[in-house]
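In the block that follows, a single chain appears as structure tokens, in the form predicted on its own.
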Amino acid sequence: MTTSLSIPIVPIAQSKLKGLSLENLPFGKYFTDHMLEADYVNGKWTSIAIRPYASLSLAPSMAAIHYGQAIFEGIKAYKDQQSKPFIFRPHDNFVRFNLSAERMQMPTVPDEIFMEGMMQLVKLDQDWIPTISDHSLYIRPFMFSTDELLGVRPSDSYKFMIILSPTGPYYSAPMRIWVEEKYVRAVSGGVGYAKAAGNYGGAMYATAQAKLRGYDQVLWTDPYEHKYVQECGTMNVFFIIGNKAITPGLEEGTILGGVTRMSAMTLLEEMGLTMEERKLGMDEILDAYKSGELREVFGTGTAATVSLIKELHYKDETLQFDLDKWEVAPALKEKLSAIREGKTADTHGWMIPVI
């Protein structure tokens, strides 16, 4: 952070915490008492400041819901073994933002409006946070285009917020995953590497249909032979073929580059196996499984963390996994977990601390 940023705060009459467990609780379904929202009008952002989260009043004809140009993050608060509160890698998503808004057509945030503003809202309502393993308090930053006007073209007004949500585990259980080979994702030079609300959108109908097929996700493939994967559902994806781990590259633009997904390259470099981010073709990964070598397969993700996936389904193929054999995945969530709550040394420096 480079410059500090004084920004009002309306405080709540009365929190909503009194009388809600933390425990066990769904993805996204409650909020914090306080929100942070900015303004940018006329080339500035203005109006910035902290108040109750409520909700907002928007026109019919506001640019963001017929057009599209809408983007958001996904960060991660902890608590410590000595319930201070900790912020999971933020500048990486501040920079991931800022990419997705040069790739929109919006406006960048400034450092001191996104990462201050986080630090004092998450410092506001930190006992929002949970200290139980698996939960987290949710950072939800995000920006729309706020034009009153019909007319597709960049808006001249955006609002940018930041809301929090107290959390547990997105995926409890070990996924069945179909390969997708009729729908696709993102194509190259498209905005699939940008974390663009219409990427989640447009993946619905797929995934809907995967689900009446008994699945619980999609893994994506190339929109050309859909035999190369690239992500699976709202996460990257890992195979560990041999002692190599495997996981798509991102230089085609049709993967979200993954914050949890840098930091589990790097935790399995330092578990001893050789890391590879490349394209790879379930031919190979059929193949790999055919001859033992396929190991395990997992998904990560800010809201998912590390989630297994027990069976994949490709053309004709069922893979299936035993999981009470796996060692690398469990070993990842462990090693990832630790650090986030403070249970063993932080040395790369990802815990952020709320101060």
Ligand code: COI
The other form holds:
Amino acid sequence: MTTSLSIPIVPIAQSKLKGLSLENLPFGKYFTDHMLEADYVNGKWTSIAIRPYASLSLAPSMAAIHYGQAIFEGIKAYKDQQSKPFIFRPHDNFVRFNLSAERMQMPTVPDEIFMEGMMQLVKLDQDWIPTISDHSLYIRPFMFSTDELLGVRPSDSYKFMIILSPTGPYYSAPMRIWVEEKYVRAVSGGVGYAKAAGNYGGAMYATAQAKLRGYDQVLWTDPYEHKYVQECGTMNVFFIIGNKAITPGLEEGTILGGVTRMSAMTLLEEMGLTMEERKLGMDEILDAYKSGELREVFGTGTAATVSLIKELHYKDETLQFDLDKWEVAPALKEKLSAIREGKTADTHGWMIPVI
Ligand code: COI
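Same protein, different state: after the form predicted on its own, show the form predicted together with the named molecule.
Below is the whole assembly, all chains and molecules, this chain first.
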């Protein structure tokens, strides 16, 4: 990481933290004292500053509102057992952010704004990092187009920001999942692999339909046969079949390359499972369920961490799981939390100190 930029800080007069308990927090509802803001104008990043968290004043003609050039990331900060702040694999999110930027025809954000800005912001607001289990400081970098113009073309100007939210678990209870066979999230050649805001907006209708039927989220399938599984809600998905851990591969560009997904793949192999990253069809899942080989299904994500799936509904079939018998997902969650909370050695170099 380069450390060439000194980012001006305008501190808040009085912290909002007093009186707020950092326990039992809902996801993404509270925001810390400060935020980072930078503008891209005339081909250059300018006006980089950390200032008190506040509303923005934006033109109604601002391009992002109309045409959706908007991307984001999700990263988490923790405190170790000595109360020192660390961020989980921020560089991987930085790389993915710029991949999303490229796909959405937006400028990339340099290391010294994204990484250094994030470090300085988290350092400033480190008292907001919760220390109880399943809690963390959620870091939300995002960028959107700011040209005031209704013509459909890439904007010339952009705003990059980072905000921070002390937060609890995203999905708190084991989920019932509807395997989606009508609506699609992503197609090959599309933007499924990018963390584009529209991917989330586009998922809301199908998710609401699933909720009306009593399910918590949808499991997306491929757009051609509705057979091969993609992602689940806001998560990557893993199936434990026999001694194999199987997760859909990234080669078609329809799936977000999750940082928690990558970490889970590493840890599952260390736990002695054979990791397979490949196409996985509902027929194979159903056969494995019927033969008793399908042991566990779970999702992974920055917000979701490791979230258990207790039921899958596919066509006329209901696949139900007895969570009391599960071993892999709880052990994976435990291992990941122990690394993040500094309770076990971080042998992979995933925890980056905030200094
Ligand atoms: C994350 O896991 O950070 C996500 O992006 C999910 C989010 C949309 C809540």
